[in-house]
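We begin with a single chain expressed as structure tokens, specifically the form predicted on its own.
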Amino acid sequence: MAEYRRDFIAFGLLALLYLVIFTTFGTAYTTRMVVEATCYALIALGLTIQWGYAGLFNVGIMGLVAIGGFATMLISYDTNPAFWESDGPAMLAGVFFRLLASIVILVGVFNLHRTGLSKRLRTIIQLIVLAACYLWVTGALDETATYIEREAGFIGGLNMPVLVGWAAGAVVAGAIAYVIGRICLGLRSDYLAIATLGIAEIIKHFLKNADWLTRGTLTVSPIEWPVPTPNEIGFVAARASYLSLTAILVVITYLLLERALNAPWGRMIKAIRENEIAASAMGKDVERRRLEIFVFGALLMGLGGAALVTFARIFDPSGFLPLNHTFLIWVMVILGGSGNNRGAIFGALFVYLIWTLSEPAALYLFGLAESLGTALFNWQAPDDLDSRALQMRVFVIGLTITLVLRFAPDGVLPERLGQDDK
């Protein structure tokens, strides 16, 4: 038990801190904060798989979270009769047929090396066919999108159970990660970061501008909950029910990851992280394992994004920000301890607490300074103290991670190396 003493102390102090918040701000506020923190914990576990286990520098977390939220909205939101009664479904089917046909054609074209053609000629043919397929698909998609927006507004959802939407969010995020991984995982870590960042922005801007699919900036709401809503059983009970569901997901995910990490598969992944060349020399399929770990991490990011969007009950593509849904996740993993599943959970709970409470704490301190300044020095406070308090979030998070890196460079709960790792 001595080896877990640091874990007990860290989580004990965190529980005490949440107890103080509970007594100060009340049950409803604290429960909401913990629910959102557990959703972020799922995402942080996904990142600790990618970065902590395999050393994959993914800066496209925002895109995977957005995809997870979009998929659960598409699956669980109410159907739009105006869309299904129009020619929109048939036109969309035509677009998908063109897309599938283009994929088949491109697969054939990118295997022209088997024909013996010169590399220069193959490249010319591939570029021409790629451009032609792009124009063929986007031309039909533009026409279909214009029709749907004019006749129905947007396509609506499929009105299926919310938990099916969560599963779909995880699967779609994993599928997107598979495509990204096949293209980008051969890149060096800094280039991988640039590529994933760019892809995340592409995903966000597509969702934001595809009014026929997501209503764009008009948003989609209300999204149903997998548990009774506040209108049915009250805020506290509903949020407690939602918290029970997300907490169960975090615990199950943690147990499965611990089992995988302590199995031969986990030791192999860490061996690849520590010395890729040596692992390859031992006959390990490095590229395949890296792709596996990238997809597994993305599954959790999509699931966390789905749970987060569902809890908010609104899908807003503009609400996905690199600061909130990429940088903050990295802070959670680094502060908690990279490569340690308990560290990822601790980091998510602790960092989100700081992120949430820094604004009211700053407002309180600013108000106190304003009162003292006015009484003692007749000081006139600026009119934008509220917005300045909101910006204090970034300062407080930056200060927190600076202090942690200074005094605990491996995180509060660093990765525990086994005897084989030493």
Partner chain sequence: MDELIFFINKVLINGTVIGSIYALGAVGVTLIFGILRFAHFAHGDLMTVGAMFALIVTALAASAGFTAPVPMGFIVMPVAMAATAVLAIGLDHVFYKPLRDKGTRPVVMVMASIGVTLMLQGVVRLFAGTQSRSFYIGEQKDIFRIAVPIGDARRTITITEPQILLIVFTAIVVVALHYFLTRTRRGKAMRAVSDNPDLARVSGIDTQMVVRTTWIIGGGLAAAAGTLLSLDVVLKPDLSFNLLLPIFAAAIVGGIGQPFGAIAGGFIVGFAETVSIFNWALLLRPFRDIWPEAIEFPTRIAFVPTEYKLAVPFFILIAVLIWRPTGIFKGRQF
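Please give the other form, namely the form predicted in complex with the partner chain, since only the form predicted on its own has been shown so far.
What follows is just the one chain, with no partners and no other molecules.
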């Protein structure tokens, strides 16, 4: 038992903290916060296996979260009859056909070396065909997008169960991670960071600008819940049942991860992290294992994002921010203790609490500073003091990251190494 004392103390204090919030802010507020914190816990578990177990540096969490939310929206939102009655589906099928045809042509062109053409000529042909296919497909897509936006607004959803949407969110996020992983995992870790940062921004840009698909800045709401909604059974009961769903997901994920990590597979992953060269000398396929881990982590991020968006009931592509959906999760993982699943869950619950409270706290502190400054020095505060106060939280997140890395790189609940690992 002694080895779990630290966990007990940490989670005990955390429970106490939540109890204080519960008594001061009321049930509805607290359940909302806990639900969101559990969604973040899912995402943080995804990051802790990527970073803590395999040392993969992913700063594109926001993109995976957003794509998870988007997939849920697309699957579970009501169908849009205006779209299905128009020529839209046929035109989309046309675009899809062009895409398939282009892929076939491109596969052919990239196999030209079998014909014995010179390399320079091959490259030129490949580039020209690539550009032509690209223009051909995007041209059709542009036309279709304009048509759908004019006739139907956007394509609407598929009106399927929400949980199917969550699964789809996880799968799509995993698929994107697979592509990025295939390209970047063989290279230096910094490249993965740069590439994930880029893909996250591109996904956000795409979701924001593809009005035909997501309604862009007009946002889509309300998204169905997998449990009864507040309109049916009231705020507290609805949120509590949502919470039970997310909490069960977190627990199941946690148990499965613990099981996997204590299995030969998990030991292999740790061996690769500790000494890549030795592991590959032992015949382990380092790149493949890394790709697995990266995709698994992304699945969890997509799932967490889906749960988060569903809970908010609104899909707003501009609402995804690198700060809230990437760096906050990083703070959760490194503060909680990277490489420790309980650490990630603790970090998520704790950091999210602090993050939520920091908003009113920052406003209060800046208000206080303003009144003091006015009283003592006749200081004229700027008009946008409130927005600046919220920006202060950016600074605090950055400071936390640097301080934890320097002074407590193991976090609150450090990774537990087995007897043989020491």
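Numbering follows the first chain given and starts at 1. Rigid core (definition): largest C-alpha set, two forms, superposition within 1.5 Å. The model shown is predicted, which means the values in this text are computed figures rather than measured ones.
**OP:** With both forms fitted on the core, give yes or no for whether the Cα of residue 268 moves by 2 angstroms or more between these two forms.
**Re:** The answer is no, as the C-alpha of residue 268 shifts between these two forms by less than 2 Å after core alignment.
Subject >> CA of residue 218, rigid core aligned, shift of 2 Å or more between these two forms >> reply: Result for residue 218: no, shift under 2 Å.
Original post:
Using the core for the fit, does the CA position of residue 286 change by 2 Å or more between these two forms?
Top reply: The answer is no, as the C-alpha of residue 286 shifts between these two forms by less than 2 Å after core alignment.
Subject >> Per-residue C-alpha deviation between these two forms [residue 374; rigid core superposition; Å] >> reply: Its C-alpha position differs by 8.1 Å.
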